[in-house]
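First, one chain by itself: the form predicted alone, in structure tokens.
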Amino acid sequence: MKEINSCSFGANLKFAVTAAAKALPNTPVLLRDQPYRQLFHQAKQLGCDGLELHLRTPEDAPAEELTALEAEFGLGISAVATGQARGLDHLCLIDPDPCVRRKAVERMRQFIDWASAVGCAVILGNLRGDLPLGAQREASRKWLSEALDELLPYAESRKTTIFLEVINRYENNYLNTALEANQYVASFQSGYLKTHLDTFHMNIEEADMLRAIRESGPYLGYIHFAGNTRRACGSGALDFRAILGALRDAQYSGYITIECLPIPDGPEAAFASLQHIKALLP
């Protein structure tokens, strides 16, 4: 295992935590169920550089309010997570109903507009849906590609990146590994679509997590950190020193966002994770 010996690597990293004014139950959102000002205040106290916000719709968080809070607290928004649009509104980019697919694309366009205004990226995770069995499987793949063919030029016009999240097979049934996601991302030949990795999901799917991170290289845009049980970093079996070394080898310089379960509570899990990770940096 290589030692982390590059001061520039640690200096270029930024840290964020997941946050939501209204969080869904049993989700890995650490700062939750409070006004946005309080979420920013908590993140600042934790020593974060930013927050990843989970929203049902951009209308729930007016961009003007959020940009003012970013300036007041000196924090950024790392990304906006779109999963609540699926969990609450049942939108999906590969739904067999074309009206639902169109609503999902329009919601993504709204998120892109919002992200452009606040200066962050958009996460595409569960909103892509599960592939059905049978004849409709290939049609569903085509619908996802068609959605991205429409969304990526729009994202480019708004200077906003989409992060395609790699999720384990028990939560999403395709694009489960870094290699699959990287190949899919590469097929669009767009600098505005990047791979989004997560150590919890990778621990389930990757034969060699460190190699997968290194080989993601130019495709890697974003990463979530959580322990192998999805609890706080440092509480389980994952070697985060080695993971940081792989990120350094991949020349990663974006956000590391803590997305673990709020056990025993969100702020304590966030604090423990951040302390553990930061102690491993030079």
The other form holds:
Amino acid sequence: MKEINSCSFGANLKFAVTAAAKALPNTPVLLRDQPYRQLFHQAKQLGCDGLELHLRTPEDAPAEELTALEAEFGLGISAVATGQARGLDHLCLIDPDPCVRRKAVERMRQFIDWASAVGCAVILGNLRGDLPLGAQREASRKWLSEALDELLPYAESRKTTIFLEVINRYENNYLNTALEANQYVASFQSGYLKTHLDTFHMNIEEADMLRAIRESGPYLGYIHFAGNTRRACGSGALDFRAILGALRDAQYSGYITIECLPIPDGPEAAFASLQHIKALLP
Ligand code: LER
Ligand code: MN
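Can I get the form predicted in complex with ligand LER as well, since the one above is the form predicted alone?
Next comes the full complex, and the chain you just saw is listed first.
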């Protein structure tokens, strides 16, 4: 395992912000409702290394246009977030209707193709759906595993990683802790499935957030930062110096993506968050 000392830890980290040309209301998307060029411009002005794009479908963002913008602005796309496919198209990988499950898998394949073209990862969060009560509960778990059994070789063939986001119980009713997600990720034995943590969700679910981050080390692919109230980092009770220390201990070297609510507005919340976090870097 490669060694990361405190100096190279800070230097290796990259920062991104959440962005969408069409954002859903009340979602933690900071740069929103503008053409892609303007989203890139704003991310650059904020001093980011990249942005995380939230899409309903890859058809809404031609890959050639986005790769050209990445080159022009010298920014990366950290990941594509897929939750809009559930929110707007009601797709779900464990829907009782096999046609809906098939459409959800196909949408994930399209996202993988798109991510492979622009050089980013694919986030699997709300698209995994909620487990029902009763008899279909175990079948639903199996459907998620079957979907991943199909998607992971495809992702591997496209050299594209899937980030499984750990979400709090009020938004998704399973895979709510880092330990559950890490064990689930490990069961697939694929280098293309990684755990994705989010400080807002962890603050609700983890008895010891710092320990959970440290113990996620080998599985951790990605992390969202927000304050405990989901407002800007530094505005609440979370100790981001300690969180950065835990990420260093976990030998994390990926993106830190700011995903908080756009309060008072997106660029201001992003700026305050980045300023707070960067000042704490070793
Ligand atoms: C998405 O990254 C997330 O954290 C969810 O809470 C959004 O619904
Ligand atoms: Mn998140």
